[in-house]
Each structure stands twice: as C-alpha cells, then as structure tokens.
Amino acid sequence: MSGGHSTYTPTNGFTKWLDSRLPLIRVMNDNVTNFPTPKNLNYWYTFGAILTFCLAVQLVTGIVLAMHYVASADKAFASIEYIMRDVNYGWLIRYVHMNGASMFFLAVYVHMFRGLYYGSYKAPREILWILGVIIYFLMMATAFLGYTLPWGQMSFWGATVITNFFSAFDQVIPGLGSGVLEWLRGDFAVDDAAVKRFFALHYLLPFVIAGVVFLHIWALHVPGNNNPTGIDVKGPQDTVPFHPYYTVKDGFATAIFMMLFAVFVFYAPNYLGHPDNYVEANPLVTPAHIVPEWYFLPFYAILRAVPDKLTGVLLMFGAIGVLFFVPWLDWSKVRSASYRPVFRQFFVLFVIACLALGWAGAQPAEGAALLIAQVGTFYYFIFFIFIMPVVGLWETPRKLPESIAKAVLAKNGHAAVQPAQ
C-alpha cells in the first residue's frame, strides 16, 4: 500500500513460504510496524485509531443485535424491550451500540476539525479528505436508519420528518420527491416496509464504511501522513517507525476514550437520547417537539433556518456536499492553521458557529435561537465559499520551519544548543 521499498525480510522457513504465497506479514510490517510517520504527530491524529475502534465495535455489537431484533412495525418495539430485559447482556449490548454511535461522531467530527485546521486536504491528499467526507455521510445515512429501528415515537417520527424532506423536490420536478419518498418508504407512509427496508440498509451500510475506510488508509499510506507543521517529509531523519512511537499513543488516547465511553454506556446510558423514545411509536400522537440525535442538530438547524422547505432542503444538503471542494477552496501554500494567524481566528469562529448551529437546532425555531441558526449557517458557508479562498491569497503566513526535524528540536528547546567547537 505504501509503494515504497520493503524492508522485511523473512526468518524461518514457514514465513518465507507464506511470504511467497501470501505476502501479509510484509503488508503489515510496511504498512504499519515499519511505515514511517512524521515525529511530531500530536494527540489530535490519535482519533484516526479511536475512529477504528469505533468502527469495531459498532459492527460487532451490531451483529449481536441484528440476531433478537425483529424487522416489523408491529414487533419492532416489543424485540427491543426483549433485548433489553431477557437476552443475557442485551441491556450492556445495546447500551454500547447505541451510545457507540455518539461517540463515533464525537470522534469524526474532532478528527475533520483537525483535518481542516491542519490542511489534511491539501495537495496530494485530496483523494483522501473526498474518502473521508464519503465516509461521514455513509455515516449519517447509517445513524438516521439506525434511530429508527427501536421504533419509539421519535423513531417514527423522526423518520417521517426526515423521509419528507423529499417530497420538497416536487416544486422542481413534480412528482418526483414524490416518488422519490415513496421509493424510501416502500408504502405510502412509514410502516412495516420501511422498517425492514431501513434495517436491511442499516445493517448493510456498515460494511460499506469498512471498505471505504480500507481506501481511506490506503490513500493516507500513499503520499503519507501529514502533521501538524503542515511541511513534507525531506528524510528519515524527520520520521519514527509507527510502532512502538505511535501504537503506543493511539493505544492510550484509545483507553482514555474508552473510559469516557464506560462513563457513558454504565452511569449515563440514556443521557444523549430522548426519553419519548421508550414510548411505543403512535402515528396518532406527535411529540410535542421532535429533535433528531445531537450529531445531526447543526444540519437540523441549517434546515430550519430559512422558511422555504426546498430551500432549507438544499441547504442542508450543500452544507454536507460543500466539504467535497474544500481542497479547491483553499487557495492557500501553507498547509497548517499554525502558521496562518489570520485564518486561525476565523477558523475559531467556524467552530463557533458549528457550536451555536447545534444548540440551536435542539430548540425550537423561533426567537433567539432561529437567529442565531441564521448567523449560524450564514458563516458556515461564507467561510468555505468566501474566507477560505480569499484569505489564502492575501494573508501573510508566519515562516515554516526547515524541517520537521528541525521543528521538533525547536519546540523541545534544543534550537540553541551549538555543537562543541
């Protein structure tokens, strides 16, 4: 995958056998024992391996689950409760899994911060923020099919609202958000078809996410990691093998993580769901306020921030669809935030934004919180379309460092020492 020179080498005969049959041990020794990473990688690029092990877990307690869980509009509900109260260990099962999916957007969403704030999408590595956008919305697609499927009254409900933001494509084509919703629900509203159409992808759609994730290391394996100064590697003298340096610190930032999980999964289990949840779905009642889970609130709020659904539809689908150009949008040479003083403040205030567009999507669409939902979704695209470009091209960037190398030794303190004359 790396493409560069291998350097192992095989020590017994059985090893020498496979390596010529099946060259794993070499793939693994180049690919991650021996793969040369920058040495400046800091905690922020840990999230690359929190992010598979999320990805693990999720697959594995979603297995388990798949195995009790009944796809029908009747029985959905009444399976759920089953799992939870008569399979041994339902309850830690499906606690894991399903605070499992916050967490693994906690993770992402730190790990495309950093990516932006670090220029991980510059040139070579294009390819790979496209895999990594592609991944987050196979991603959502995945969270909202799954939301659905206890088929509490927010699961019902929330599918309704979502799946109707279709029908807004009948004012361009008509009839065809229409048929387009109906595709989706397999019926005329969502009932018994939708519910074994959304499990059937839900379950699917997983294992499209891990071979995507499989490309998306293969193409950070090609032109190689970046780090935080945001320079290309100029010699080994810039470089650590990745084991022990960095399966070390993945391994502790993994178990740190971990431990937030636990506090989750065991003392706050419910705390990041809704309790009409574990209400048995009833198209005869809506709730009085219908939230979507806390990773889709930004959206949410962008969605509700104009009155035309179309309108909004558009929006909150470009608000995903922009992250696709933003390698074309920045115009700028320097690669790190760090070295850009005046792109880092705005930068702030992108995360600012992003933060005010989520508490404002958990409130109603009214007062204060539609204005800020306003402001809010105003930035977030005038900072792709506009700040991006036209600050990279008339900002001064601070002086990059010679070298990785030379950075490290900077920021250790060692810049002064002089060697012995």
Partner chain sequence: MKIRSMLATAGLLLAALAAPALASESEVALKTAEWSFDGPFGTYDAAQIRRGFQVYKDVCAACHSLKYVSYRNLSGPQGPFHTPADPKLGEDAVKALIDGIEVPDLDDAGEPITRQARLSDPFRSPFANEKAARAANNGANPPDLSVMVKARAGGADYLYSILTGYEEAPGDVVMQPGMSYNRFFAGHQIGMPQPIVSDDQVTYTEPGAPKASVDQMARDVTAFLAWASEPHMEERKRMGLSVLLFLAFLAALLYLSYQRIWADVEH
The other form holds:
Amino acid sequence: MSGGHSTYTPTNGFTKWLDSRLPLIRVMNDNVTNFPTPKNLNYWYTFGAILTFCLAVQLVTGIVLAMHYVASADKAFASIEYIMRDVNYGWLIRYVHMNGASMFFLAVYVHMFRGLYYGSYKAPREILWILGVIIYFLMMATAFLGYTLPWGQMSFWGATVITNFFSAFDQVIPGLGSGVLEWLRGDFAVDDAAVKRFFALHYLLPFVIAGVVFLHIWALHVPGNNNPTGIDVKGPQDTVPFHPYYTVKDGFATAIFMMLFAVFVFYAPNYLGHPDNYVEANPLVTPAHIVPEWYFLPFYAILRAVPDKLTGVLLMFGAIGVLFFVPWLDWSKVRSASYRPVFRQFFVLFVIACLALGWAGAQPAEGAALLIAQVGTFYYFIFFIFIMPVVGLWETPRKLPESIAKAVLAKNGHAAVQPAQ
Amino acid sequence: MKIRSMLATAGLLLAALAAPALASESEVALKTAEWSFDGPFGTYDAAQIRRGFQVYKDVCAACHSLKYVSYRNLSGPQGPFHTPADPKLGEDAVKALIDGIEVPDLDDAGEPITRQARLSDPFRSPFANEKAARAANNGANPPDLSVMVKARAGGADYLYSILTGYEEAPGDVVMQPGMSYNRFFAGHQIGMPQPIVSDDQVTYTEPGAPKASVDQMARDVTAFLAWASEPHMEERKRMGLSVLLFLAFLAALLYLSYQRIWADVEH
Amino acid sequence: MAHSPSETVNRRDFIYIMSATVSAAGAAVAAWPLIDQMNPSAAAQALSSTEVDLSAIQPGQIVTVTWRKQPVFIRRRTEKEIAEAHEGDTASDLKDPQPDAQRVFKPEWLVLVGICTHLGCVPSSQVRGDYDGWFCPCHGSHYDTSGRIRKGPAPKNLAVPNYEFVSDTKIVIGEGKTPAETSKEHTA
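Could the form predicted in complex with its partner chain be given as well, to go with the form predicted on its own?
After this comes the whole thing, all chains and molecules, with the earlier chain placed first.
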C-alpha cells in the first residue's frame, strides 16, 4: 500500500510460508508497525485514530441493537423502550450508540478543521481529502437515518422535513419533486414503509463507510502524513515508526476522548438529544420547535437563511459540495496555515462562522438569529470560493523551515546549540 | 498547537454543544425542587417512589397509562419494593398492592375476559385505545407517562411545576370549554383538570411517611415517574464512576508510556 | 543519568506491560455487556408461570399447553396407563431410571416438558410408540406412560417441570417444586 520498499523479513518457517501466500504480516508491518510517520505530529493528528475508534463502537453497538430493535411504525418506539428496560445492559448499549453518533461528529469536525488548517487537502493529497468528504457525507446520511429509527416525534418530523427537501425540485420540473418524495417514502407520508427502508440503509451505510475509510487510509499511506509544518518528509531523520510512537500517543488521546464520551453516556445521556424524541411519533401534531441534532445545525441554519425553498436546499447541499473542490480552490504554494499569517486570520473567522451558524440553527429563524445565519452563510461560501484562492495568491507566507527535523529543533530552542545533524 | 489552544477550542466546541439545550427554554421559569436523584451521585429515594406509586395508582392511573412499565419492575432489582435479601418479600408486597387490578385477556375459548393482574403484566392502561381515551376526556388523549420525565424539557421540575401550577385564570383570559389554567403549561390552557387537589387525597400508609400535602404528593408522584422513565439510573451512575476511574488510570499509564517512548526523540 | 541502564529498562518495561494489560482488561470487561445482551431479557424471564384448568381433560387425553414458550404435555392417565408406568419402574431397558412416583404428584396427572431430549423436536401425542407413551418422529425415540425414554437415540427422560396444585382441578406450572424434589424432601 505504501508504495515504498518493504522493511519486513519473515523470521521463521510459518511466517515465510504465510508471507508467500498472504503477506498479511508484511502489510501490517509496512503500514502500521513500521510506517514512517512525521515526528512532529501534534494532538490534533490523533483524531484519525479516535475516529476509527468511534466507527468501531458504532458498528459493534449498532449490530447488537439490531438484534432487539423492531423496524415498524407500530413497534419501533416500544422496542426502544424494551431495549432500555429489559434487555441486559440494553440501556448502556443504546446510550453508547446514541451519544456515539455525537462523539463521532465531534471528532470528525476536529479532524476536518485540522485538515483545513494544515492544508492536508493540497497536492498530493487531493484524493485523500475527497474520500474524507465522502465519508463525512455518508456519516450525515447514516446519522439522519439512525435518528429516525426510535420513531419519536423528532424522528418522524425530521424524516418528514428532510425527505421534503426533494419536493423543492417541483420548482424545476413540476411533479419531479413530489414523485421523488413518494418514491423515497414509499407512501404518501413517512410511515411503516419508510422506517423499514431507513433501517435497512442505516445498517448498510456504516459498512460502506468502513470501505471508504479503508480507501482513505490507503490514500493516506501513498504520500504519507502531512504534518503541522506542511513541508514534505525529506528523510528518515524526519520520521519515527508508527508503532510504538504513535500507537501510544493515539492510545493516550483516545483514552482522554473516551472519558468525555463516558461523561455523556453515564451522566448526561440525553443532554445532546431532544425531549420530544421520547414522545412517540404522531403524524397529526408537529412539535413546537423542530431542531435537528447539533451536528446538523450549521447546515440547518444555511437552509433557512434564504426565504426561497429551492435556493435554501441547493445552498445546503452546496455547503457540503464545495468541500469537494477545496484542493483546487486553494492557490497558495504553502500548505500549513502556521506559515500563512493572513489566511490564518480568515481561518479563525471561518471556525467562528461555523459555530455561529450552529448557534443560529438552534434558534427560531427570525430576528438576530436569522441575520447571523445569513452573514454566516455568506462568509462560509466566500471563504471557499473567494478568500481561499485570492489570499493564496496575494499573501506572503513566513519563511518555511528547511526540514521537519530542523523545525523541531528550532521549536525546542536547540537550533543555536545543535545547528545541523 | 499547545494544550492552551486545545483547551480553548474544546471550550468553543462545548459551547456549541450547549446551544441546542439552551435553545428550548419555556417561557415561564419552572419551579425547581431538590430531587434525591439529581447530580452525578444522586439516587432514588425508594420510600418516596413507593408513595409516588400510590399517588399514580390512586390518581393518575384513572386516565394515564404507563404501558412500558410492568408490575414486576416495582419488585425487580431496580424497583422501589426490591428486597435484596429475599426477593420474594418484595414480590409479595407488590402482589398485595395490585390485588384487585383486573387486566384484559382471552379465555381458553378465545372470549375476552379480565383476570387478576400478574407481576409479569405491564401496568394496566385505563382505556382500550386512543379513541376511547379521547371520547372519555373531552377530546384530549392523556399521554402515556412511561417516559414522561425524559419527554419534557425541564424533566422532573416541569412535571412538578405542572402538578402544582393550577391557578384561577386571570380576568382577561378567555378559557376554552373544559380547559384549566396552568401557569407553567405552554399557552396556559391545559386539558387535564387539576389532578392533586387537596391534602390527604391519598392516604400514605407506610410508617414514617410525611403528611400527604398537595406539594408532597406532587413531589412523590414526580419522583415515581422519574424512576419509571429511567429505572436503570442508579446502575448507570455507579458504572459511570468505575468507568471514569478506570479510564483515568489507563490514561495516566498511557501518558507515562508516551513520555518514556518519546523521551529519546525530539518532537 | 542516575539510574543504571538495567533499572531504567525494567521500570520502562513495567509501565508498558501495565498499559497493555490494563487496556486488554478494559476491552474484556467492555465485551461483557455485548455478550450478556443476548441472554434472555428481563421480560422473557418474567413470563415464568402458566395456569392450567384441568377440569375439562378426560381420562386418556393429552393436552399441550405453553410454558416459557415451550410445549408442556398434561396427560390424565387411565388406570391401565398408571399400571404400565409402575411396571416400567423395574424394566431393564430404562436409560435414565427413575420411579414413576418421583415424576408425578398425583398418579392420575402426568405433566412433562414436551421436548425430546435428543435434539429438541416435539414428540407426538397421537402416535404413542411402542410403550404407549410418546413417539418422537424426528429420530424415532419411544417414551413410556411416565415419559421415560425406553428406545431410540434420546439420552434422558422427558423433563418434569416444577408445578403445584392450587386446587384439585388447577395447576400452576413454573411455581413450586418438581415431584422429584418434593419426594426427596420427604425421604430426607
């Protein structure tokens, strides 16, 4: 996978036999144990491992929950209560799965902002970045489908509203949108047919995600990791083997992350959810505030920022779509924002804009919240399609270090004492 | 990227997480009570839940179902009647309390009958179906209470506020027929007539029980419903403490390993 | 460096081994809920007793009721069937010898879990086999009028559940003790 030469030598009869038939140990050795990794990766780089952990947790708990869940409009809500009350440790497994979705998104957002900050999408890592955006999109689809399954009020009305996005296409070709809508729901409203297909797809998509994650890691291992300086690895003095150096660092970070996860699961399991989802779905009554899960709020704010239905839907999908083009929107010669004083300011503003959009998405779409949503939406798009290319051309970056090894020495204040190796 | 900036970012993200919770505050500030189950170490007060069950049985059960809770839950390991030394005692106590409660069933000839409720039965629902419930309640459907404390923003405080929030309607409010005025209900017009009306409406028989004042009964039944919504809460908090202690220990070990492994590498 | 090299190495190894061990232990403990969730739930465990009215059962008749989602045979034995069962007490072909008296509370009423001890089929109450009891169509096991295995591949007698007579014509399966437990208490 790494494309480089292998560092593995089988030592005994069995490993030699295995290596000439299925070089499993060789692949593990070259891609995990001895994979040369830049030695200056900071804690922001541990989120790849944390995300792998999250995916594994969601897969395992999800498979277990599927052993008890009933996908039917009549019985879904009751089956969740059965899991919560009667299944051995059912409450634990469900709370882990439920909060696991939030933890997964928390980690993926950190991972994405880290990628944006250090220019990890720039050549030769464009495919790596695009695969990441695909994973993110699949995660959103999976999370949305999963949220409909408990068949509470938010499940039902979330499903109704989201599937209704597609009715916006009636503005393009009359009848197209409503046709797609009925096809998606398999009925005239969200009901039994919908919950069954949502469950089937919610079970399928995580395995698709796992497949794309495999490609993502493959695409990472061809050029190797980016790093906080954004400059290329020049030789062995710049790297350490992945194991034990990064297994232990990732392990430590994952343990800390698990503590945050555990605080939610054991002490505030419903904090990130919405009380209305403990009310069984009622097609005749819409809850007073329909709010998506927190990780969708920025996109929800973008959807509601414009008064036109079709434009809102297109902007919302465009907000994800624009991410695919980021590798070609950034015209800077330098990868890392650490050496780009101007871009760095705009990046901080971008993070603030995303948080502000998230806040606005939780408010009723009126007054100050609407204004903030509009400003945030404007900045979100301007950041990608104007600031990124223009600042990239115009800004004068700071002087880059000669190598990762020298950058590390300089940072630790040894530069003057030990000039070179 | 040092610890300080990591913390700052973590703070920002947590603030973003907090936004949805802050978004849905009701217009009137709820009454707050001190609940034994509040906080990371809070536990249920079994005696209070037993009293609350009595209030539910004598007052609420006339209209509200509790269909996801079974009688066995009362005497089971998470229940207020549980007797760890000899589970049979708790089971007998619950059997005595539900004596006379008739639940629908079919006889051997397939005819609908009612029979004495067993421990394995879910709580009896007062109405056969939603239409029957609406017909008997001025068109309103009394909601199931099994997860009510989790189903309302404010949780236990909300329920307690509603139960004690009935008032004379202000002069300028035109009341819809059959509605009652409640200070804490959205729109203030609630279909449920004041359920707990007077002191000693329910007779507390357990030795050492407090006086059955309106306020006390409202608190007790709320505590009972909090337990019904989340029967595994005590187990959850206990397990959480062990998990966090374990993870802290593991994280400390991994940090020491990390420092030693990286000791000879400039990074 | 104050420590001798070997001392440093030892302490370092200790931390690594501890970290790995504690991680592995944590993973093992975390696996338990995922395994235990497949055990019968609290709801399944609660459905533990079945009440049966015996008054409509005629002598010679076998009825099948459900207890814990499994079939239970209730047979009102005739005098002849009771005599056959007693003769069987001393038969030489018993694989799992047990006197009839330890398998019933009242000779007239035989209550059995209707699951063949071979591979779990339900023996036939219509085709009663060579010993006038039950015949299992799956692999040809013959049971006698006390539900004991006499011929065929099954290793054990049909199981007797715990039950009790709450009146002369009513039993509750799943409450009380089994006849064998009761007779042991009497002899002890």
